[in-house]
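Starting off, we have a lone chain in the form predicted on its own, written out as structure tokens.
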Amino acid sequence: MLDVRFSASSLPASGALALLVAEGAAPSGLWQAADAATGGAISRGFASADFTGKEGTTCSILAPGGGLNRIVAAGLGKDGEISERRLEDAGGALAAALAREATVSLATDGLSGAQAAHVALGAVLRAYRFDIYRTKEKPEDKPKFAGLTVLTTDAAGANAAWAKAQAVARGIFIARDLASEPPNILTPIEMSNRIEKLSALGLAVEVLTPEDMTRLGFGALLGVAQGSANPARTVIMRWDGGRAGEAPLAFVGKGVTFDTGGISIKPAAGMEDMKWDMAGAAAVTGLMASLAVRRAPVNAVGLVGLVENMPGSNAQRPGDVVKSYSGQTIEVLNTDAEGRLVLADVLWYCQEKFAPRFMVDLATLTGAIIISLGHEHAGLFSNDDDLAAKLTAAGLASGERLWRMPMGKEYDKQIKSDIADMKNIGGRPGGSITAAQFIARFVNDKKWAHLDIAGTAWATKDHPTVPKGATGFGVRLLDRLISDHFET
């Protein structure tokens, strides 16, 4: 993770310079500062580039002088609207820019000490890599951003919001690393085994083996891993930072750690982006560590099944009848919808042993919600509406959206079996909705929602505070549920 250091505002002598500039501002502070140490460098940039701080852009002034090797501006927008996410986008994109700079100081003059931490948090977001299997770069092609100081006139406040902040960052990046990890190595076993390793950060782990899962009764799960040389996998995180005896908070994460579709194979075209279909466990891996670094004043249960879905000689067929945990059957028509099946037993048994305060899944689950929401929005299915509007609230707050789609009895139609209490597919109509409607069946009446993360699990292209990869999404979204809503 990127070095962050605050420091009080002086001019740097060397490196490069970062500045935050609002819309039409004037210079002023070390901007002002910078620009007549450079000979008015800074003002010739912005004019020859036609720079005015607009939100989004960036100008970059290479050699300006006074010993700075380089001097990059990222605009604000307009002053009175200014958020904390647009304080990380321009994070963000001043990383981007300065990836080939060692060290940075950055600038803030103006913002408080948590807005400091906010455009801080974005930089390292941004920064982040995941390269550990990277044997032959050239050293001209490696990013060299190691450190970065910001200046600003309140370092004590920016400390206190960065220890927050960087404890989330650091729940991130535990999700990106274990998404983006390759499937012969991140097995089943071997994503349990690095869970527990968190228990160095204080968190209780716990780990269920298919032989106690068979004694359980988690057939819906274990049909799934069936057809794999993987064994399966159940592993549940506890932290206890709120009152003795409360209830907990739980969060349920769908982690099939490769999905070939079983015997419904998927096609060959894209099947490596299988590898992250352990993205809604990898996020609630990531949250619990988050809070355990912070030490949060809350009590939560994580929950992950990690399977892998092969189409071995003893894997589950269409056609086959499981029963779940619940007692409940179902009639598997499509091996490849088997996060549901995974998440059936899981939910189940969160509920009954944890009695918690809400259950809240998250799973790459259909890839009906990305033709329905494409990759702006998860999508979000609930059974209680005050659940639902603290996490389409936690969801705008941290730039991980979501959309309230719809539920109810009509949908329920499309799952009747013949043979067995439900079916495992609906049908392409509402799909994503169909498949929420199945696994509703499993949360017993307990609050409850579901986030289909299909669609923002994966980055395609570089984002602001985001690069090509992993996203980690969720992880910001249900940190910032707990800090907003139930920490004592």
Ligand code: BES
The other form holds:
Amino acid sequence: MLDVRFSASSLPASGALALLVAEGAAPSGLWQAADAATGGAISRGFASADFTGKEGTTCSILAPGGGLNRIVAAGLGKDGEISERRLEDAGGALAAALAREATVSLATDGLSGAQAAHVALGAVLRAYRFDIYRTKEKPEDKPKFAGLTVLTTDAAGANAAWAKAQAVARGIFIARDLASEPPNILTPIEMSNRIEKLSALGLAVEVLTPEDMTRLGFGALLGVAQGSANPARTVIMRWDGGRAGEAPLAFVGKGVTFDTGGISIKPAAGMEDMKWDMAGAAAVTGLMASLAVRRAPVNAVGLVGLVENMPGSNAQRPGDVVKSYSGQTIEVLNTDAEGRLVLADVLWYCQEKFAPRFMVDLATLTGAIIISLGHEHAGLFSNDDDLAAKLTAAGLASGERLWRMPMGKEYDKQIKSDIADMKNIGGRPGGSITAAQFIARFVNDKKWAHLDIAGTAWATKDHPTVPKGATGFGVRLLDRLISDHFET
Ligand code: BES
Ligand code: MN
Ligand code: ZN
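Any chance you could show the form predicted in complex with the ligand after that form predicted on its own?
So here's everything in the complex, that chain up top.
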């Protein structure tokens, strides 16, 4: 992670300088000092580039003088409309523009310490890179950006805000790392092992093996796993930072470490995307880690169902009937609708074992949600208006936006089976909704929300605070939900 420090405002004598510019705002003290030290390079540079501080724009001035390598300014948009999102996006834009600089000083005079921490968070999130499998990258091709000194008049406020932001960034990076790993490396056992290591942060971790799950009766989850040589795991993480005995908040993740579709096999083109079919489980893991790192005053449990969906000789067949842990039977008509089968057992186990205040599940569940919402919102399904409203608000605040989708008994009829309690597909119409109806049958009337993150878990292009690749979607959103409403 990019090394961030906050220190008292004074102009650097070397390296790179980053500035934040709001449209229509008067130049800050450091900006004026840097302009003077460089003989007016900033004023001239902004004028030649027509840079006024518009949101989403940057301006780079190379070799400006005054001992500096480079000055980069990022626009914050209209003065007076500066939100946390804009500060983070500007931080991200700076990180992208400064990839070639090793150490950068960022002037934030005029902003509060908390605002400065948001800029730093944006920079850190954008500077993320998953490069552990590159062995031949030339040093000159590697990004050099490694240290950010944030010049602030409010170092105390900045450090306090940063402690919290950095914990969330760590959780996001854990989620991104897991989803980026190739599927030959990140099997269910490997993912379970990595989660167990997070006990060093203070999480209590418990693992259910196939033997445990057979004894319990996880017939739906085990049916998905049976076609693979890589055995399944269910992993339970606990963070008890709240009042002793208070019921926990529960987060449940789909963790299909690779989804071939099983016997209902997927087409070859694009199948590699199914390595991140465990992004829901990765987000739950990252969230739990960030709660532990920032010692959040809340009780929370995170459960992930880890399986590989393969068409091995013992794979389940279209037409199989399995008995879920809830006792309800399921006719498996399409082995590629496997995520709901995994969630069915883990959700039932979660509500039975922990009697949580609510459950939120995250799953790369349906291609249909991408058709509905594209990549800009995750689908939100819930049986509780209050929980749905809080999640929607947390989405707007964190930038991980949700759009609520309808549910209802008409949709539920689509998953009626001719021979079992339900079938695992509901046809093409409303495919994400019938998937949610299926899951709803395993929440036992608990307050619950389901986030279909198939369209938001992976970015195919760079965004201000999310480089191309695994996004870690859900960590910031749920951390925000918790810190806004559920901490003691
Ligand atoms: N993991 C997929 C959904 C998915 C698609 C995630 C694209 C990310 C990107 C899921 O298991 C799946 O295969 N769903 C099927 C359901 C269908 C068989 C009812 C789908 O969406 O086609
Ligand atoms: Mn599938
Ligand atoms: Zn899947």
